[in-house]
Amino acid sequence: MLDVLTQVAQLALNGIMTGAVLAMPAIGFTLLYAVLGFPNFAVSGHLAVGAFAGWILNTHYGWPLWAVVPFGFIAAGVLGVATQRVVVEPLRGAASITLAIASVAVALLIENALRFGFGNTLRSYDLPLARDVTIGALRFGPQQMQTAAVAIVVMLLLFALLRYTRLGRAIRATADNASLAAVKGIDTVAIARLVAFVGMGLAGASGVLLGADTAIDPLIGFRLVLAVFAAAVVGGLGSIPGAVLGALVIGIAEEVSTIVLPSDYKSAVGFLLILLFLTFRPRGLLGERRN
């Protein structure tokens, strides 16, 4: 019995570490949804762009992880602004499903461009090996701890931006009611581009952290987009605190599920949670009720 409890505790700990990193693209996804009004699945392609941008600086130029995370953010964010202007803005006023399909097309275009440029070979970051830290019966991977810590710092900075700055108030006003925000003098087009930069940048930064913890290929974002979407749905689409909570729920649930499921099938947990929440609590854990 004690061994089982230890195993569950270790898996839950791993899930928290995974969820902390997954929270970043989930926040980006839900922020984009709140302001733009449609699920932007192009986060998967931008996540991969950030991962490869960081990998180039790390392996070719010897940059440490803490230095390449901002660059992954910027690379994905700049591309996010470009796709916002070229793809999303010309479709302004189109139905949400049209924009969602367009975002899938953008993701496929980016991922195939990366496959053309880098191939399908798995690539690893050049980081020093370190032994796990053991506290009691639990093991902490140093790389996992570092990536989770960076993710937490980035999320706290974003929360501070949205909560305590004039720019953050403009973003929240646009998310609440874009038409009213425009009447109040807020440039909603500029806010949408800024949100595209921040949302996709968060995805790119998480791509760096995920790549540092495992390995990368052009489809790294494609494999994670279901978990990102599940985290946003579970937490409540449009709720940033909900995205964090949803990411932790998904991370823990996927890891703990490996007790009874082969690890190859743990992504099915995301499908199951999406189905359950859309059926019984469509607004998610922290989302607001919509009339």
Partner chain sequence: MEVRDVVAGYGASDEILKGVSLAVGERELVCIIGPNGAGKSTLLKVVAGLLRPRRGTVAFAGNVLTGAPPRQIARAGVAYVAQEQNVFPSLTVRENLLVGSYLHPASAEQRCRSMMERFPVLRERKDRAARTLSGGQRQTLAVAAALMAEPRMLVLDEPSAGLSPKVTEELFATLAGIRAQGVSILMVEQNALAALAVADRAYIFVLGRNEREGAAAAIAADPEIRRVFLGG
Given for the second form:
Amino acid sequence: MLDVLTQVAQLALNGIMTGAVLAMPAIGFTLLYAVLGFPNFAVSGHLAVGAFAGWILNTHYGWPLWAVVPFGFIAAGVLGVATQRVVVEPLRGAASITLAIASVAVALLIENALRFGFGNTLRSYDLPLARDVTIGALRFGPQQMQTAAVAIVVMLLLFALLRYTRLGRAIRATADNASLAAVKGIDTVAIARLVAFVGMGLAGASGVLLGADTAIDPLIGFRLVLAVFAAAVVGGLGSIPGAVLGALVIGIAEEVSTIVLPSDYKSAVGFLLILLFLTFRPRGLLGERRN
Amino acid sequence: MEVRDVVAGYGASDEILKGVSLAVGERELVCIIGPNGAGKSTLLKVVAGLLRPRRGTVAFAGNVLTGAPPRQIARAGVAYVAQEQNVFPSLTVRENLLVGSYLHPASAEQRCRSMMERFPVLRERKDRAARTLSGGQRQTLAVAAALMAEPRMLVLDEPSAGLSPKVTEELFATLAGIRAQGVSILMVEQNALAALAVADRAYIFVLGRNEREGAAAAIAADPEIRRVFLGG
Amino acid sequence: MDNYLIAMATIACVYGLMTVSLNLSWGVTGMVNLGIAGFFGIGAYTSALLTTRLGWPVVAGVASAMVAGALVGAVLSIATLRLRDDYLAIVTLGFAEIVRLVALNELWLTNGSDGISGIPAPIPRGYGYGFSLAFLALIAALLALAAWSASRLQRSPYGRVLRAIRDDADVTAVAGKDVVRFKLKTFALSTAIAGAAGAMYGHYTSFVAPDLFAPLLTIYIFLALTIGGTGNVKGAVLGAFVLIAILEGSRYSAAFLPELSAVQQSAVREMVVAALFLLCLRFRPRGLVPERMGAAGE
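Could I see the form predicted together with the partner chain next, after the form predicted on its own?
Next comes the full complex, this chain leading.
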């Protein structure tokens, strides 16, 4: 009995760590949705770009993880602005669903560009090995803890930016009502680009963290993307605190599900939760009722 | 503000405005009235930069602003308040005011305080999300947020829509006060008699064209206009 | 006719079934199916398993594939019918992944990544050239049937209403029960057609495996539909043939880049497809056969 409890506690702990990393691309996805008005499936490709950009710096130039994370953010963010300008902006006025499909094509383009350059082989970051820390009966992986800490710091920074700065207010205002924001003098096109930078940057930074924790290949983002959507939908599409909460729920649910399900089906858990929430509580845990 | 021969519409083929002109002088309160489909709101959208006119010009304080983006028009000193969805629902009352003076960040906090002094309903609810406000409170917030931009001219689309007569009266009294402080006002109003009572001059639009114009009092007194446009 | 051309025409007809399916859901009701590859997979495996394991006749296998496609389509759309179309996009995209996951991992049922081989054909394969021609005739007839029923549905009174309101999610949200039920039926019919496409593909090539319905397949179909023109059946079918011509053309041009590895060649192909799709959206959004406006009271 105690064993089972310990096992569940350990899995929940792992789930929180997973959720913390998942929260970053989920925030990116939900932020992009709130401001640009369509589900941007290209987060998967941008996540992979961040992972590879970080991998190059880490393995070829020996940069430590803390220095690589911001670089992954910037690489994916710059690419995000580029796709915003080249793909999304020219399609302005198209139905949101058209933009969503276009974003799938963007993801395909990016992932295949990586495949062209790096092949399908798994690669890992070059990081010092560290032994697990044991507290009571629970094991903590130092790598995972570091990863979760970085994720939490990034989220707090983002939260502060959105809540307490003039720029953050402008972003939230644009998400609420873009034409009203323009009337107030806000450059909404620039805000959309900034959001593309931040949203895709978050995906890129999480790509580095994931890569450091496991291994990378061009489909690293694609494999995660279902969990990212699930986090955003469970939390309430468009809500940033919701994305964080949703990511934790998905992270824990995925880990705990391994008690009864083969671990290959982890990503099916996210899908089931999406269906459940859309059927019974479509606005998610923290989403707003949209009139 | 000088609008000349503006032609505009939404689709590729339709023309809602078929050539309208008007002028608003400094410290003037001008009101546009007319039946539904006359193009009143469409003209305000053109003035605010939300709709590019097909022909004609819009000039303000000597600058030609025809087809300029809303941002540039805001910068020129024109503040537009739409009929609906004129506040940011998920932002708090205070945040709505601060975004109102987005172009004047230095004085934003101080103006925000004085605006809340002027409108106590807003001060009492300053940390509530705007979506929780009642219709009248929301309209007050929309006007206050527009004033945060330190505008030289206020453009209002049906400010009294959906408000009770008492709240409408208060709102028009507020507008008269704003005008007295040197802000010119252009508004479209369904509630024509109440609007004419506070306006200096008025225009009547019919089917996208100018029909009549004149001093507000004269228009309100004209028996034919009363019969056709003012329902009495 | 050349054997190669017959084979390509047959594959084009399989893709044609999927573009007709997508056109029915997206072009007519605005419901976007980003998981069409998943329905293709469901159909392919249903029919393959029933005919190889239980010895069912091919006709019964294909019919079951359509029923399976329709049932799953109905379940997925029920969850999202009253929500913005974005949600259906997320759900269907995720669904296709789940289908692949199951096909890869349930070895006892699906043989994992090795796939299922030895799937019987409705016509004896021993006939060689005759088999190819007869199969082409069969699938062309099936495509014609699907196209015919789709365009009938499109021209029905409900179809016209849906077309008029398809870009306006708010109107759909307040629309009555009948419209919601009609959307559900339309979506289920479209996923049934996708299931049939998967089943026929398996009976044609005798082999199905999980990598047949990677997300790339969905993009192929969207590309075909965008090339042809959303909202009309003729364009959908035409788009599928143009798509096959593009894919085959790119296969030949890859031969001009012999210094590239196989992985790189396939990466280039996929990039070309994705880029073409984006270019089509931007420069020819209404396709080769634009939908006639006005008929729906636009």
